[in-house]
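Below, in structure tokens: the form predicted on its own, a single chain.
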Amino acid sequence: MTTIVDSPVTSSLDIRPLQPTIGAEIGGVDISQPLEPAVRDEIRAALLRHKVVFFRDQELTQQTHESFAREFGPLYTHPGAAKSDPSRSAIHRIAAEDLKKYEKSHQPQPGDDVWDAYHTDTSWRLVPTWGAVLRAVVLPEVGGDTVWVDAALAYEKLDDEVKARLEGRHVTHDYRSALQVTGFDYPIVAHPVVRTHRETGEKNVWVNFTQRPTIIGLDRAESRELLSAVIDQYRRPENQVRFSWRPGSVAFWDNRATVHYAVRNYGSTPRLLERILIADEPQYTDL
């Protein structure tokens, strides 16, 4: 069963639960300021509990955006972020044209399986980052919205001969191709399938669908039948909260209890956000 992690009694926020697992809205305060630190464990205490929660009408800048994302743990620069500007090594551009250079650079091998983009930013890493906060800076009138999956739900509504077929089975997270694009690289890791969220002791199904997963120990048939079943489960709107984007949105959410999808529905209207991610520990930031 999916535990709930309960937040503080008496509330100094306005929490609204968009779905019954995943999702909230957080009004009654302005992150573009110091946040007190009884605020500071309220919204995480939301957020283990919600997994994804929004904030809606707030003012950020770059610096406001890092100071606010730099109040739950030491900020984690991106490859491609570093790149794109080193004065704000922190903050990562999600730009439809930088979008569009991600997926010529990652384009599928021969013998490839061609998944839906459903992922969580930096697996491909031996200890990724456990969150994330995203601004929007530029939208479209229309279109854009951004989909999160419960993935402690995903799992639980597995069937029981498929959660045990992937009991102790590790999937392939690759993303070379992409990161040595911005002239880094870094070994092909692997994951369990299934883990455990040292926070909330769920079991969450966490699979990233957009860097080659392949099940170690598993001929190729055998995989893709076990991957189609999981990403089945992401796809379910049951399992989702879905985000329409307006000026001033800002979304934080647990990497490790999540994985996302962004709705690339909008032609070529110009459309970017901005990304900072908050590093896990232990930080093994040479590896």
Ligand code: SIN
Contents of the next structure:
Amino acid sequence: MTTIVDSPVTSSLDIRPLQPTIGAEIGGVDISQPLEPAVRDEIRAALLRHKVVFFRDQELTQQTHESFAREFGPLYTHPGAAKSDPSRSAIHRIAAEDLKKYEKSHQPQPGDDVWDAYHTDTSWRLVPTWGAVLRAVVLPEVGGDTVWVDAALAYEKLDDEVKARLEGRHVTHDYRSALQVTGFDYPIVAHPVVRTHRETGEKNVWVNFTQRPTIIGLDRAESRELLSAVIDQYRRPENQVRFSWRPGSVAFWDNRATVHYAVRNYGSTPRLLERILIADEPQYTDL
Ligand code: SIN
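What would the structure be for the form predicted together with the named molecule, given that what you showed me was the form predicted on its own?
The next block holds the full complex; its first chain is the one shown before.
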């Protein structure tokens, strides 16, 4: 089984697991207010244990959204962040209409593999961001859920033969064309396909299927075959938690332990969420 990190004995928080290994709803805290250190540590412990945590009925502004995220590390400004307010540079608008425009201008090329959009954030960077806090702003009346996958459970469920073939392999994620539109240049980097989470010690399988993943050192067919085995595990409901947004909902996830997928079943109804990414420590560049 996957490792469970013990939460400190407390508290004021009401932590309700949603699935056995992934997802918990946290009540009993107003995250628009500065957090007591013990409460912050408890949220962090819950996040390590449950990988993604959810808060309901919060009244965050952009400013308090940033203050909450900053409790857990320095904020990272994504070069592609379309800013609604230049003084709030870490806020990244995730708007349905922008996604549509992006997709229109980044159609798959002939011969490209097209995968379901399970992804991690900033896997194109040498040191990907470790956490993300996503806040509902405008929601469709129904639909537009987000799914998170327990990447350790996905790893555990792979066949032993596939695990052996993935061991020591690295995957590249190519995000250059999207970055170049924003005037940002970054080389392609590779990360281990199987990563060990440095805080929980769990092994997980970590691939971004939105950025043309390629496993280094294999021919195209074998890379595709192994990536298919990975995405098959991401797709299994047993390895997932699915969250239905409501006004006032906030999700906070550990980007090193999960991949996620936005369910696009709301037609042309507007949907806007705002995301803040939390940077990782530079000394962990090898992870
Ligand atoms: C994201 O991919 O970071 C946002 C997920 C969503 O839009 O549901």
